[in-house]
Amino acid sequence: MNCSKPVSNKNVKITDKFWKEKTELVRKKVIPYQWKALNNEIENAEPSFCVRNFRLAAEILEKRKKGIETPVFSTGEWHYSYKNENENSFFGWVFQDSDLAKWIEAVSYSLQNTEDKNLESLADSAVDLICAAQAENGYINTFYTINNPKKAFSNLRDHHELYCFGHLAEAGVAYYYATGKSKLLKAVCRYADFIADTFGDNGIKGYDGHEIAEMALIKLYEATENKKYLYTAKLFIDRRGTKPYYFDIEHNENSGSDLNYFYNQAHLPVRQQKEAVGHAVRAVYLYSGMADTARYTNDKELLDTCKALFDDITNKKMYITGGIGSSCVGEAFTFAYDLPNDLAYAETCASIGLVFFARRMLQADYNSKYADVMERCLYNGILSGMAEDGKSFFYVNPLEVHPQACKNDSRKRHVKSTRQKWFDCACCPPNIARLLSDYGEYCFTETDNVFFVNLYQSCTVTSDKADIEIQSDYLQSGKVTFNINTKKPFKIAFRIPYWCNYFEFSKSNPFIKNGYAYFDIDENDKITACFKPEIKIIKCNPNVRENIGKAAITRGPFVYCLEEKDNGKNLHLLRLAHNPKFFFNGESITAKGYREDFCGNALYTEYSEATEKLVELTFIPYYKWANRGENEMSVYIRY
């Protein structure tokens, strides 16, 4: 199987104003803020207990080494509160450990971007804390270490041990690549060895309830070349969905229905799964691990399954913003074209997971549609998850918000009209931090003889093929210039963005295949590409019932929205003029439209043509909404 690999974040130096601002915000504001949150130091925010749990676990292990008996607490819940638990028990969600792991991973990528000795020292202390909470057999999980170590791996379906391991493993690899320090990597390898032995051919026949262990084991395999980790990842994938269902065995149940396993993507063996179902984050994390495993084991059937799942998501179940998982019930996919705007879940983590999946598919199948999806998510449904000051966050990313409904309609209480300082279930904020810090690693992939340009931004990039300086005005004029200092002959392949109808290159006669324009590079060269960004009116497939008669506005990679701050209350009374003339001021877009005059208080009246007045409509990039206080928002407008 011909595969590409990403150019390391370490070899990509972002100079782009847009993305440099985001990565520096994460380094200077978000990472320090999240460290405070993990230490319960944010006033009026949900407490995390994450660091506290690691400290307590380390203390308990030290006592046990000395033969001191420690108390045992309940392991039957998903969440433990200081209000109703013993002060010496675990607090928070059972997966709380993962937040610290993601924080270390974000720090790692940030250190690749910018040297920061103080931040590195702080991360070293976090690594020491995690390692101090490691049992002698390699096991690391504060929930079971604190509450009852004898119950370890007794509830794979619900209690996230393998999920927490996955994040720890990814943090260990990232910190090693960033600093050369192997303490955490060695610790997670000990844990991975314990898992491989525990779940090997002669061990527990289970697999993770919340997937991520698969792609984390692949990362360990890439870092160590230990084939045991690749084998264990494949074992988890091959076991999933086979009968008898392991989760039935684990819980001494007989589900009686495959439907009970859709949530965990365990309803069928993975190679028989052609439709994305269940919890959206779990799904795309699993599919990412499947794509990785398919590449390394040359499993065409598994890769074909991944292609079918990717197409099902992006052609039938993805919002225009790159959001996935439309239902708050189970944070899940529902059915094709079910994409409600005001009830949308579209968890930030789910869009991040879709980027993970898309990047891995791009490595195995050179097609621009995967990078197109990465771009859609990054510029819209992911950036919307964090405020512009880096100090508040969205868990849910709706496409329409009426603040009164969020407060008074129980069906919409998962939707917040303002970003939150933190969450007790805080998976999204550190996930954003680690992805944005690692942005450089999503920009380019390469094979032995081809260098693929997947995302466009100003940066310098170092490869064995060339040193390339990129000067980008991609978001304004669409012009991108590549100064190529060639080390050996190779091909460079430029992605033609999905939104671009008109493009041109300064170098003639490109070979175009699967959305990439290929050029031969034999010597130092300079190539200018221009991808003309136009304002577009976009409609949905008519099977998306909520958006019949409506349209969205886009320009380049950005989706736009209306806000009450610019357009007044009752956005649902607005419509876009027929064939409007748009004006772009460098960020917002204006156009003529109409506001329906609503007269009288009668609930029902005989139908008559609406009376409207001409108004000027203002659209802002979707990711910027709710940065000016609480107000209505809508992506779609009547047209």
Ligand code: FUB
Given for the second form:
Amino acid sequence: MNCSKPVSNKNVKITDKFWKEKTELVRKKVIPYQWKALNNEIENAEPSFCVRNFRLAAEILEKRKKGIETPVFSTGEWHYSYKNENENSFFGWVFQDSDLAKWIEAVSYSLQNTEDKNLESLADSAVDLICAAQAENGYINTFYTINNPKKAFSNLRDHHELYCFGHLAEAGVAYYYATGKSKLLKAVCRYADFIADTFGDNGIKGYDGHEIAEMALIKLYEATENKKYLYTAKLFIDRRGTKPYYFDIEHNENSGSDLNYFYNQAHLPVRQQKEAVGHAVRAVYLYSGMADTARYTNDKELLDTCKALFDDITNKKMYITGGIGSSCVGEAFTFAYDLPNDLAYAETCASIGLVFFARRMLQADYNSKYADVMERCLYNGILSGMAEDGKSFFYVNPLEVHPQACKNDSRKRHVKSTRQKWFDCACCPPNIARLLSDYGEYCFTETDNVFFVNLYQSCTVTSDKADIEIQSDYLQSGKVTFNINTKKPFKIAFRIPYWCNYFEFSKSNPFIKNGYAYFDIDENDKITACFKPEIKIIKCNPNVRENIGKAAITRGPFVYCLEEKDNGKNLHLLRLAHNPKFFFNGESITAKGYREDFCGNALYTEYSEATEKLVELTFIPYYKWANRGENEMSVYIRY
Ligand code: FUB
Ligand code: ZN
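Alternative state: the form predicted together with ligand FUB, after the form predicted on its own:
First the chain shown before, then all remaining chains and molecules of the complex.
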């Protein structure tokens, strides 16, 4: 299979006003803040116990090595609440370890761009801690190590050991690439070897209940070239959903129904899965691993399955913000066009996972639709997951919020009207940190002779084909200039963004294919592209029942929303004027609209035309909402 590779984050120096601010925020504020959170040092925030669990596991292993007996605890739950400080059992969710792994990954990507000795030595200490919690056979998992090592791998369906392994493996690879230090990489390879043996052809015929091990094993394969890791990833993928269901065998059950395993994408062998189902983060992590495996094993059938799944998600199950997984029940996909605004789940991690999936698809199928989705998620449903000061986070990213409903309507309990300092299930905050600090990795992909520009921001990028300096005014005028210092002849391919009706290049006669404009580059060159960002009124497919008669406003990659702060209470009373004239002030957008008057208190009255007041509506980028205190928000407005 002819494939492209991402240009490493290490070779992309972001200088962009917008994105540099984000990556610097992560390095200077978010990473230190999250270290405190992992150490239970944030006042009035949910405690994590993540670092504490690793310390305890290391102590226990030390004792066991000396032949000292240690107590065992139950392993029957998903979550262990903190009851008694002196109790020596595991605390938190069974997947708590993954938060520290994601934190190390975030540090790694930051270090790739900016030397920071203090941060590096803090991360070194975290690596030492993880390695101290590694058992002699290579196993690393604080939950089972603390509570009962004999039960390891006894509940793959629910207990996330292979998920935690996946995050650790990704951290080991990232830390090695960033620092050249191989301690964590060696430790996770030892664990991966143990897993490959345990789950190999002659071992347990299981696979992960929460996917990620597949794509993590591929990362290990890329870093070490050890084919065993690719083989194990493929084993997990090929086994999933085959009968008899491993999760039934493991639980000594016979569910007799495929329905049970939709949640884990284990209802059918993966090549027969054409619709995205179940828990959204699990799904997109699996599809990412499938896309990787398809690429490395030349498996066209698997790649075609990935294409079908990508199209199913993005054409029928994705919010305009790039949010996916619309239901809080099972944090899951439901059915086509079921995209409620106020009940939305749209977990931050799910949009992050969609970016992982899209980037991997882009590597195998050179089509701009994948990078379009990355851009949609990054500028909207992912950035919304973090406050502008980097100290509070959304797990759920709704498209409409009424603070009172969040408090008084238990169906909306999952929707928060203000970002939280931390969560007891804190998967999203460190996931944002690791993605944003690795932003450079998503900008460009290349083959032997083509350099693809997928995302537009000011930066310098180095490849074997050229050193390119990019000056971007993408978010304002749409103009982006590329100063190309050519090392050998190649083709450059510019993505034409999905939102752009008018684009032009300073160089003539591009060859346009699948949403990319290709130019031959033979010598040093300067190309200016302009992707005119217009303000657009967007309507949904009429099958999205909630949004009939409503529209959303976008400009360039940004989706906009109304907030109470600018527009007053009761946003549902507003409507946009017909064909309004929009004004853009560099960030927010204003336009004429109307506010319906309340006419009396009667719940029902005979129909009469509403009386309305002319008002000026203010729209702000969606990702910025809830940075000025608690208030109503809505992406869609009547039109
Ligand atoms: O189960 C681990 C993580 O916690 C999932 O990815 C999130 O959806 C949350 O349930
Ligand atoms: Zn999450």
